[in-house]
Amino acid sequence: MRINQVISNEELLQLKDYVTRLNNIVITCHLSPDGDAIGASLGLMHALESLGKTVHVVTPDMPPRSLAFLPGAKDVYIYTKHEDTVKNLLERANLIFCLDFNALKRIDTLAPLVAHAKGKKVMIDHHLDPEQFCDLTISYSRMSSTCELVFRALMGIGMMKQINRKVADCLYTGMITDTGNFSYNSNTPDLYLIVAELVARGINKDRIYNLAMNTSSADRLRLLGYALSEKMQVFPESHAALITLTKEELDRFNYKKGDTESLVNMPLQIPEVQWSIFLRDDETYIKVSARSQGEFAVNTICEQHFNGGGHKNAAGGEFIGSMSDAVAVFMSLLPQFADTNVNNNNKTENK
């Protein structure tokens, strides 16, 4: 059976033309990179070092501990750790892809550094509304995940022998961290043909599920309990939850990056909650999670609310204030919901 076709011929031909001249090359994600984030950078890393480029993944900050068994991880430069070195290279690439993310600002303390960058620059991603900040921009929001449209731009530019194990691994990563494990937004049969082609390459499906879905910490496992016990609100009335953690609680846990993934997802188990919040107090400001199900939208509530924005079942945001205040505007859009019709049945596209 035959993969369709996305990316556009002169996209193609455009990115082609990047891959054979430009040699020195660097790939970066945006901040707190997940699955889908790392495992595109360092998937594409693998694969462009197989034609003898140079290549370097950097990063914003700490990726999540749970993905340090993909084959590179370690050699990941974190800006927060090694700025003189990321600074270095990216003045020296020629050619910079943007993976997983659709604005400068979610690269935070790094978005000078690439706007300012001489390299050509290259986005792969699927959000919506990308900016126009790159030489050339492979924004398709349909993709499951960023991993899946990395795989469509490779085969499209005749990289298909490229795609070894390691490269297999890391893009197949970041298809089930951002589509939970196939039980949404991952409807489309051309899917499963990709994920055809990456067991052929030597994945082993049942170990990457479990060290990068199902491997949890003692404090995790425990922070998780106390936060659906002791913090989940639920408000039925306008089918909604609510969770919040503080730094305090965190801390009492001794919360790593990462440890909270897939914590906003949980209360849409709950037949009368449609959309979910996560409050999560990051010191300088209060990073806010969305998800919901069906045809209710949270993109649009972290745009006007959150200083955010995403998918329509999965959002984000950054909230400048006190944990009270990201609150209170939660609990002031409450009103505005009751009575909105429930649809257990579809639960298609939250990430």
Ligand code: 5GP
Given for the second form:
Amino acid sequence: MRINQVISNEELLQLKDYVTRLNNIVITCHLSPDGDAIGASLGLMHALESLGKTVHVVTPDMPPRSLAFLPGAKDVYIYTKHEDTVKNLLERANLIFCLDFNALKRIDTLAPLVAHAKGKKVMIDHHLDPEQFCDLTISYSRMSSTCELVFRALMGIGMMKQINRKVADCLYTGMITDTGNFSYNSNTPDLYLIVAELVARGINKDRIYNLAMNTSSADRLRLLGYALSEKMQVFPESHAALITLTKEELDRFNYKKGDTESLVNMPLQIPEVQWSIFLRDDETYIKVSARSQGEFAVNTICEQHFNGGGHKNAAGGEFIGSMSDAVAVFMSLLPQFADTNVNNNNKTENK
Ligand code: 5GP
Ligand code: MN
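Now that we've seen the form predicted on its own, could you pull up the form predicted in complex with the ligand?
So here's everything in the complex, that chain up top.
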């Protein structure tokens, strides 16, 4: 297969050396894992297992139910549930993959365990500004997804044969969840050559889309309907939109983790809206999600005001304070964005 090389030769050589020599492998990914984090982790696990390696996937917290269909999902060790096992696995591993995150704080309570683990550490990620805590850092922020990078890494070290149906199911899932089913960050021809390879391995792409991205509970649909109808505020003069959900409102709709996924994107459908903020009361803090279009950078807003960061068009944070404090911060930002140029032709996002 012919695609442009992205990962450097030096990185591939080092990766190949680790994968050849080291047999006891742990793979981990970020807190509140999404399709890319879990897809990359399980995809890499299946590929390495078919080389005869011992591989375990550990996550800081529970993956969403929508990803339970992925092969191997039930074998994931969740730190909040299997604390001792996860500690043990990390202590014993001689190779640790850190997938889909760029900084230790993104794995929350797992951070000290990974930081102090003795195994070789390899980051494979597509977020900006990787922290240097790994022995090998494979970080390319223009990639659609970590799953695309894992495919490229496997290909680059001669493991195309190990990309079997299970690997393909997992990697395809991350590629669609991180690109909105190829509706943003997906303008490179290589992406579709990779998709063709995965489809050739027998994946049912329509089934994966339906299970990973197009399945909701009735409670979730009602919560989204309520949020849009009763809680969305639009500020056309500042090209902004805000949605807030309090603890009481979340409880009323029997909120489960993942239920508000994609809500923050919806106001961007309005032509006047260039940036969108969603504030959710998670009790210990106000979870901030931010999305924007084109050149409007929401990561700087999250860094400066909401104790967070992320990508230009997709960012977030954890605001310490009350919901009304967080709303006040948002309101105080509006005047500076009045009359900025609206560019609606470029709806991009990177997760
Ligand atoms: P989401 O809104 O889907 O939770 O997060 C979108 C993106 O924003 C993530 O992929 C991540 O890059 C960034 N992000 C979300 N929450 C945080 C946070 O609390 N801190 C930082 N630094 N980045 C975040
Ligand atoms: Mn990702």
